[in-house]
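So this first bit is one chain, no partners, the form predicted alone, shown in structure tokens.
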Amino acid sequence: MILGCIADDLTGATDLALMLSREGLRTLQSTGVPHHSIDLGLIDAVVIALKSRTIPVDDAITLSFAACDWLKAHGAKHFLFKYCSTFDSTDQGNIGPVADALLDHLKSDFTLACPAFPATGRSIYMGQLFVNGAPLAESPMRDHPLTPMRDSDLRRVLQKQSKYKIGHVAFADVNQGADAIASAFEREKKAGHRMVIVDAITNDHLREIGRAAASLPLITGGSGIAIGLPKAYLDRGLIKALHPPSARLVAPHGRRIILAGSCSVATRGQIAQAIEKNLPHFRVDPFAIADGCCTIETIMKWVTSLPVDALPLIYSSDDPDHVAKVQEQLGREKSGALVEHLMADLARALVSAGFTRMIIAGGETSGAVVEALGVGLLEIGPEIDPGVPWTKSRSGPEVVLALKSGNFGAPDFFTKAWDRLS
């Protein structure tokens, strides 16, 4: 293994170990830090997923390095530390403090900060986060129920995090390449800057910047950032060879599904045109939940009526507004488990019904269902749309899952996915 990477949540980490993949290392993901001993085989990365960019800011720093442990102790020689390309974070971390502690960890005295990602509209100018064409502070995350992002200079957001001074690599250093950019590393480490944010508009800005970076101990950004490091780790002769990925992924027999959480714009318009299209649907309420009309087998007394070629799908999806009133009357945490947990519970039941191929929306609902699945594993296959791949379960039960993260996804998603499997 040459890289090991920690994610601080699930579909941000299959996210990343897509991009890794599609670029030729053999990629492979965990759901949280494995309790033992893996035999890697020929593995070039793993993606370790852990539940930690809205925890307490201890918890987060202590499961990443355990993360950074395992990783290291199996081979990995270089890290990357992937978080949100909407940089998703309060003023108190957890982006900064983790960073922070893995500099500290792996011994390193620099490194970058860059969640560029073109593909989904993700770009940084002048030290500014970009959401397809918009300012982070003037885009739908602005209203993010947890972690509502106001303002879009990224050194102001990570100062307010970290205890290191932040710089900045801009557009002019990027826009001449490799060269460059390393020059421009040097440049502001001799200024005191331990972090830099590092703006990219393209794709070719990430794969300049990833091989000005690919020697650094330790790389941070979204999963765009690792778009230029297998092809500059071949370059340097740290690996011998790069392997495309399979086009398609043989998923074993069974029924399909989709189950929503995520409250995101995106999600919201991939459900109303799943709606549209006449795909069976039964919207979760989490006030129904809470006074128990809402059950496990409610659910699952309407899902088993339906013809077993059916495409249901299971949501509790809402606009802003609507969440704000639960959020007020349930409060914030009770609501959302509430619904995490009834989504968790009904995953288990699915799937002791037949079900093995499901569409999970959102990175709290992924993390919730593939915990109760008890999924330890997965195996990367193809991409669905940028950022979201099919993965193939290789420990727990034989199931394939699209982990997406609300943000992510064609208006479409929801009935295309099923082409790229076998």
Contents of the next structure:
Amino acid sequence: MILGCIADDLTGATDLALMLSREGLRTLQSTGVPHHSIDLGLIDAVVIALKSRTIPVDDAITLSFAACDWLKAHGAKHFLFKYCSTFDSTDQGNIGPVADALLDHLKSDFTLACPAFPATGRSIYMGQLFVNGAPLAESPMRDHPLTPMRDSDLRRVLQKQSKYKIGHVAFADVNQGADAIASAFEREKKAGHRMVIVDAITNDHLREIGRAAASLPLITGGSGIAIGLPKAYLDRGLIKALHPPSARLVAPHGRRIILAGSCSVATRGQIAQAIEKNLPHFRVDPFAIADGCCTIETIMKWVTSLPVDALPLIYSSDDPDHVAKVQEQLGREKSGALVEHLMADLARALVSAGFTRMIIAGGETSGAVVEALGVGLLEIGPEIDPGVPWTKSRSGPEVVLALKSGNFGAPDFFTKAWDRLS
Ligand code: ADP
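Having seen the form predicted alone, can you show the form predicted in complex with adenosine-5'-diphosphate?
Expanding to the full complex; the earlier chain stays at the top.
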């Protein structure tokens, strides 16, 4: 293994694993830190998916160390800490504190922070993160249920979270290519900056940043930051060849389902389109879960009454006003946990009832579902939309899963995704 990756949520891990696999590294994804040693065979990269984005900082650091140590013990030479391309975090953490701690843990004196992912509309210019052309703080991320982002300046956001001085490598350097970026890293180090926000607008920028950063022990960013690494490792002789991924994924026989717990704009659009196309749908209301009216039994009764070839959609997703009302009455964490637990228990019941092909929308939601199913290792399959591949379980029940970060995917994601399975 050349590269060991620690991702702070599951869909982010899948997004990164897809990027590495597409660019030629043989990549495996693990849900959580494996409890035992694994014979990795010909694997170049492992992505360990944690559920550490919104947990207490100390727990996030402990989990990240465990992942880092497992990867190191299995041969990783370089490490990547992956977080969301919209920098999902609060002033209390967890991106800054985990990056600080990993720098110390790996005895490294410098790293970069670059969540840019142009394929999904995330770019960084003069330290400001843009989401589909809008500054982060004016994008729908300002109303995220768990990590509302109200400042677009990543230098300021990260500085509030980190104990180290944050620097910046701006577009003017990035645009000149890898050598200029490497010189800028040296300049920033001399200025006493242990972490730098790096501007990036295009994939070419990310490839040049990857070339400049390939020798760093630790890199941090979104999945985009990985785009240049495989080729950079090849050029440096750290790997012998690139291995393009297989184009199709063979799915086990069984029924299909879509579970959506994301309240993001893209997911709500996908739900609207699915309903317009007459997909049978069931809306889960957090108040109804809280007062015991909406149970697994009710939902299973509905879903199993449908024809076996139906494509049912079960969703809790709602608009920001309604989510705010729910959170006001039930509490932010409690309402999130209520929905996540229901989706997790539901997924278990569905697998027992013969459902083997699932789309799960939402990072936290996907994490809860995969944990409940006991799916450990995932093989990465074909890409459905940027950042979202089909995956197949290599441990636990035999299922194929599309784990979609809430804001990812085109409006027709829920209906077109199935064409990539055979
Ligand atoms: P995303 O990838 O869009 O961030 P997540 O699944 O990570 O989606 O986060 C959405 C959070 O919102 C989850 O904790 C989920 O349980 C919670 N949630 C889902 N539906 C509702 C709702 N109707 N009201 C309040 N919270 C909700």
